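What follows is a single chain, given as structure tokens, in the form predicted alone.
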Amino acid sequence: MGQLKLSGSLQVDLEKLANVVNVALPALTLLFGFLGVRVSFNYHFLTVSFLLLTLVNLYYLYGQKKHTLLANFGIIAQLRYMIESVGPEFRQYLFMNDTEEKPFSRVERSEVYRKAKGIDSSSAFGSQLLFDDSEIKLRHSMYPLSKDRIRPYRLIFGEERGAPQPYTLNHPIIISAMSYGALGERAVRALARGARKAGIPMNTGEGGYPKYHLMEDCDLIFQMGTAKFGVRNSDATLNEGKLQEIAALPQVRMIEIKLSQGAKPGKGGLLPKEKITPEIAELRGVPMGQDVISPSFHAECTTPDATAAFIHRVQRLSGLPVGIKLCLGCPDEFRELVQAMKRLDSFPDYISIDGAEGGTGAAPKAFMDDMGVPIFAALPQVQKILVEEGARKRLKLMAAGKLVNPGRQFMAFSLGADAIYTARGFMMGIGCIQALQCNKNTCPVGITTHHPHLQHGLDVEEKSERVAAYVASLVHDHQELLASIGKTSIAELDSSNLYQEGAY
């Protein structure tokens, strides 16, 4: 920080700045207390203002010693952490392009926006997307079908093994995993109102018991993570009395255990003390003023067999489709958990793939960045090791990570998927602007906050109308697509009407 440079051979030394400010501020309010008395009283407003200034700048430089950079340069040095905590804001509307913004960029962000507003999603004069080697592209087909050729969806959850209560899917969207905790109250319930009017289900999430989510009376699948908050022993081993009463609630339709997550493969969930309020420390059992750190993994989960009779445990128990939620690591090990289940002819009614790129309210960056297999990577090759292994036709398959439009998501059916699930479609669907403070309990749209007063723009009613609508353009596309495609349903795709150089 010696030296700024602006521009061409013009540099600001820093550091003489510094000297002169830390001489001007003490001599100004001297000079203004001195013209207080003398002139007009009205300058004493100036003397406390630099007085204040000059002690704040004595307390950087000598009194604080966790920065260096104040203790070097004072109060000029609280410019550059002021300007660096408004940089994301700046490069997000002023200065990067409509393509280059992570995890979502602009366009993939406006895309999602019109369509949960109804409005009309097309663009002009060409993609802004680049077309190189590593681009997947769908093959249209010479001959386009005529939509009203196009067959009804219809997902049908524990038909393979005869479930007591199956499940019917009619759209190919699901509301991915997303607790009370990781989201306020409002956003829940905006979400949970509007699945209900979509005619889809929602995952509550591993939070416990679903308070907020059983309110507007919509499909749930109720996530058990390897904490298992809400069907819990004390030792995080399965509760099955509470298991199988929250099994009896009539909103509850699937079980979901979750195994890993894209965004943080091979460790727990993570909910910072900063969201945790008494409400939630009830709804999970668990204490208030410390981050909940979830288990690695289930305490009945530690070999493949084991993983297998767990399962089936718990489709004894709550009579419902259960299914298993994990983000691919080593394929072998994948293997090895399925020729278990055929050994003991145990199969989950789904397995839902989570790509490493999904997203979550909070993660080691680490895991964030460098754990797990993209979503596109890991589908093929679970699809080849379960028709391989003559397992494919005992279970449905789901994906998830990334896929809030309908061309990733007809890329993910064509690898294989059955249905797909999405969580930050639906969070941008409800207003989130990728603001990237999920784990500061500081959300400035109340998404994913339990601050009442960053709550109280995020009404209900009119955000729930936004998740149907989302619902509505994303089935109209598909319908499109696959009317381009030259098929009549979602599971005649296969990766033959993919593209990729070199690949196919």
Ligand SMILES: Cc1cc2nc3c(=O)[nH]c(=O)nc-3n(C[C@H](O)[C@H](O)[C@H](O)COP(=O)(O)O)c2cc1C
The other form holds:
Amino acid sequence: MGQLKLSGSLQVDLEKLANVVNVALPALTLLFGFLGVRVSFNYHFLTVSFLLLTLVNLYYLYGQKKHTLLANFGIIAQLRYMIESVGPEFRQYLFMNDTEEKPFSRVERSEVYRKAKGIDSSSAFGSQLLFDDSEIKLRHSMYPLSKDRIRPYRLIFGEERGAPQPYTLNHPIIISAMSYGALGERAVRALARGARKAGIPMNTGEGGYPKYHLMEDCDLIFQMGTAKFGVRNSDATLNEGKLQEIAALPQVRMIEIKLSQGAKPGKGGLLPKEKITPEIAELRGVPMGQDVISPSFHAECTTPDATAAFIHRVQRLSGLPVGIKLCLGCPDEFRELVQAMKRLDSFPDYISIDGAEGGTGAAPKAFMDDMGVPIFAALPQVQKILVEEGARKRLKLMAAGKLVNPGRQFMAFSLGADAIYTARGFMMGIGCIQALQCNKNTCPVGITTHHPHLQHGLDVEEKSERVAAYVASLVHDHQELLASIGKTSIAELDSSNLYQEGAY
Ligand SMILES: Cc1cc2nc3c(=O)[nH]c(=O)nc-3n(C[C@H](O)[C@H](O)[C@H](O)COP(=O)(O)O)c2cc1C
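Switching conditions: you have the form predicted alone, so give me the form predicted together with the ligand.
The complete assembly is shown below, putting the previous chain first.
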């Protein structure tokens, strides 16, 4: 910290500055004390202020041992902490260009914002993305189709095994799992109401009984995480009676068993204590005041055969289509699971692959950054294994992992996905500004917080319209893309529709 670099050649010597401040604070205290006595009592306001600053400075220099910077440089070192704390905002608004921000660049976010607001999302002059060999692109046809030849989308979950209550999806987009807990009440209700208007289902996330989702009467996919909130026995095994009660709710159309998640594969869910209200504690059956950490695997799923048997059991108990969600780790383990399904002659109704780039309300950084296979690498491997094992026609395949715009969604379709899950696409749809505070309960736009004053500005009705507009715009673009590629339905897409590095 000795030198604060302001630009190429301008540097501030902080050691000297700190020495000046260390002398100036007591000197100014004495000066204003003197003026307060001799000239006007009003000077004592400044005397008191500088006296306080002097005391704080002395405490930093000699009284505390936690922060080396403060002990070495005193109060001036606070400048660094202050600048550091507002750094992300400055970078986001002032310094980063339109393609730099992470995880979503401004270009990606504004496309979602414009779609959700129903504004024309075309752009001018040229793409801002890089065009180099590592890009994946869609291949258009020399003979595009007219749009009236595009067939309506329809996907029936459970049809392969003749499930008692199959579920039909009419658009290839689903709101991915986000629990009430990770999201606040208003965000859940805006998404659920928007899902109803858009005619798509919403995944409840692993938050237990879906109280707020049910209020909006949309189709639901009830998610059972490894802690089985809402359907658990005290030892985290399945409580069959509770599962049957939830499956009997008319809004609940499918059940999803979450085996793992892209942002933290091999680790259970995490809800920081800051976000646990008495209501959440009750809905999940957990204590207040401590982080809720789910087990890293289902108590029942200790081997491939046991996992296949558990999926079959949930299908039998619920009567609903049942899917599994996982992030690909070792392909051999995935193949063993599929082989176990074959031995049992029972397959889940869908497998949802969550790419390592997936989002989360909270996760350890090492897991978020360095664990799991990204979606465009995972999908071809999963598709290949399912085809080789003769299982592909027994189930549906879904994909997630930053698939928030139509182009990337089409890449996933071309690599084998039948439908797309997105969580952060819909968060942005209802106004997420990527403040990166989902784990702190301080979300400034009221989405991942339970503070009433932060949720105050999130208007459920207004945001639900945006959800519907986002879906309508995606569906519109899907049709345009299909026509240009020369295919009449998403089901016809395959890897020959992609240009990839090395695959000419
Ligand atoms: C705030 C937040 C909460 C989430 N909660 C869950 C959850 O409860 N269960 C789950 O399986 N995935 C959860 N996820 C992961 C998403 O469902 C999704 O799989 C992942 O973010 C990839 O999709 P995306 O890139 O479109 O966001 C959560 C993600 C976010 C951003």
